[in-house]
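One chain follows as structure tokens, the form predicted on its own.
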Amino acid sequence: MSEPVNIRLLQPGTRVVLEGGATAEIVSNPQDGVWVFARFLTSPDDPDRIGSEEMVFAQEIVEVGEAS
């Protein structure tokens, strides 16, 4: 089991890996500890999501990468 991610610390430009293997880049963070807005960079299960911006729930984020 991986460590929980403190999404309040995620800044715009940070890349994250989501459940299911999709990757996304944080667009904005309301710092509520529950949601972030992210742009999908990859989406193995649904290629139509690539480039779209969506709200991402904290529990969906499984890994944090580097900021771009």
Given for the second form:
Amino acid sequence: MSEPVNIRLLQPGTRVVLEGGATAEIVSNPQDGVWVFARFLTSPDDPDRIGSEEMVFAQEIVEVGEAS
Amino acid sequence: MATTRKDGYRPGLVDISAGQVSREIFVNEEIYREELERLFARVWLFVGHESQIPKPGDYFVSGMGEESVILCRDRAGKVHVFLNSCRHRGMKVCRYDEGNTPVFTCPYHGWSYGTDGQLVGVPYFREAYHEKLDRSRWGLVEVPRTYLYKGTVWACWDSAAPPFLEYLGDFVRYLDLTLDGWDGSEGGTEILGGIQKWRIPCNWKFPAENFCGDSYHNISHRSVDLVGIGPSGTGRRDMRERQMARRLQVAFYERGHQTGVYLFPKDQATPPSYQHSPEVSEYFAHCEEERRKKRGEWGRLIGSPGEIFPNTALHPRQPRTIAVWHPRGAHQTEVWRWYVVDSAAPQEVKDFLRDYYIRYSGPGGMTEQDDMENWNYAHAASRGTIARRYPYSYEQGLGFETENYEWQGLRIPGTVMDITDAKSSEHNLRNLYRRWAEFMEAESWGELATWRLARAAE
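Please supply the corresponding structure for the form predicted together with its partner chain (the preceding block corresponds to the form predicted on its own).
Below is the entire complex, every chain and molecule, led by the chain shown above.
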């Protein structure tokens, strides 16, 4: 199991990897430690999500990538 | 003494015709629980001021009875009041006093709500709920009735309650004495800085009745008067109006609201005030002139402490404040005090008033400390098995009230007690308990809005 990500540190533009392998880019961060707003870049399980902006739950974020 | 009979409040516990009120209504926990349902869930309550939430996403956590509520402005600028409790398991969704946020997120399981109250985030919505949860049904509980009046925000849980302005009736003119600019400009006030909050070990009705216009307790403030904390360096307030104005207590029997006022003689100028600062004194002298011009005969009136039923206290002049007596059990009250200033006042006037206000009011205010000492010990000394057998006396001035009071061409709305010569009366205090008893007995607003019944009969 990967280390938990402190999502309060995630700045807009940061790319993250989600459970299931999808990737997303942070759009905004309300700093509540529970949710971030992110745009889906890839989504192997559900291609319809690509390009959509959704609230992403902290526990779904498994890895932090580079800022775009 | 029987305490739970719903028809027993007026004959048994609150006897207005005899001027007696049982100590049970202050110390009995069954009565307290009934108050939360029959009173606080049905009346209009003050929850804050728009100047506390100027921008979209701004919020202020307030209270209604024992309930925590969130006063907030949504992204579209609309003001809402929500129960501060997650619909999933009840956790507070906001644990800060105030701030700005795009969402209120429950820290327990992570349900998240927009500032319009809609449920926008449900962890594992796809996986655990299989997208079956109807999020539109699980938004924050919104207080069904809200009303914005000259910057103040009021809320009511009861959809059957009359609209806010009807709830006030003609008393709105006395509320305006606190909310209008001192120069008579409509709603020209704002909240100064933050608010003060503190707890007192007494029932909420002790401070409520005190602010209805209990001038009999002035002896308690003798030491403050001797120190001279007032804005002109003497007493605790500028009090020269007492030598020249009629001193009145005004009660609204059908509504439960009441206040004190000073009524100046025709053509009598208001005496100078705030003389510890030439700038402040000049500002208020100018405002007085403007107020007389704008308000005409009504400008002869200066406010004194009052109460919007049941627990919003008005202190319209020196210091100018609004207080809410939040019930926290039968034996504890949490006081929240807002400090009001003219929006258009120069900064040096606001700074002067800030210093004076907190010298007088709040947990560190010298006058308020005197009051708290009284309420605290009065409550404690009324809780005993023997003590609660003996009612309090509210007989002062009983039978000397005047309807249609008029003096030198100005008619005063409400039922009036002129205490210029009598010095004191418990007229306004009796009104608080008269209305309190009506609420405790009435099953619905149909019985409480008696003015509607009278209108229908006509």
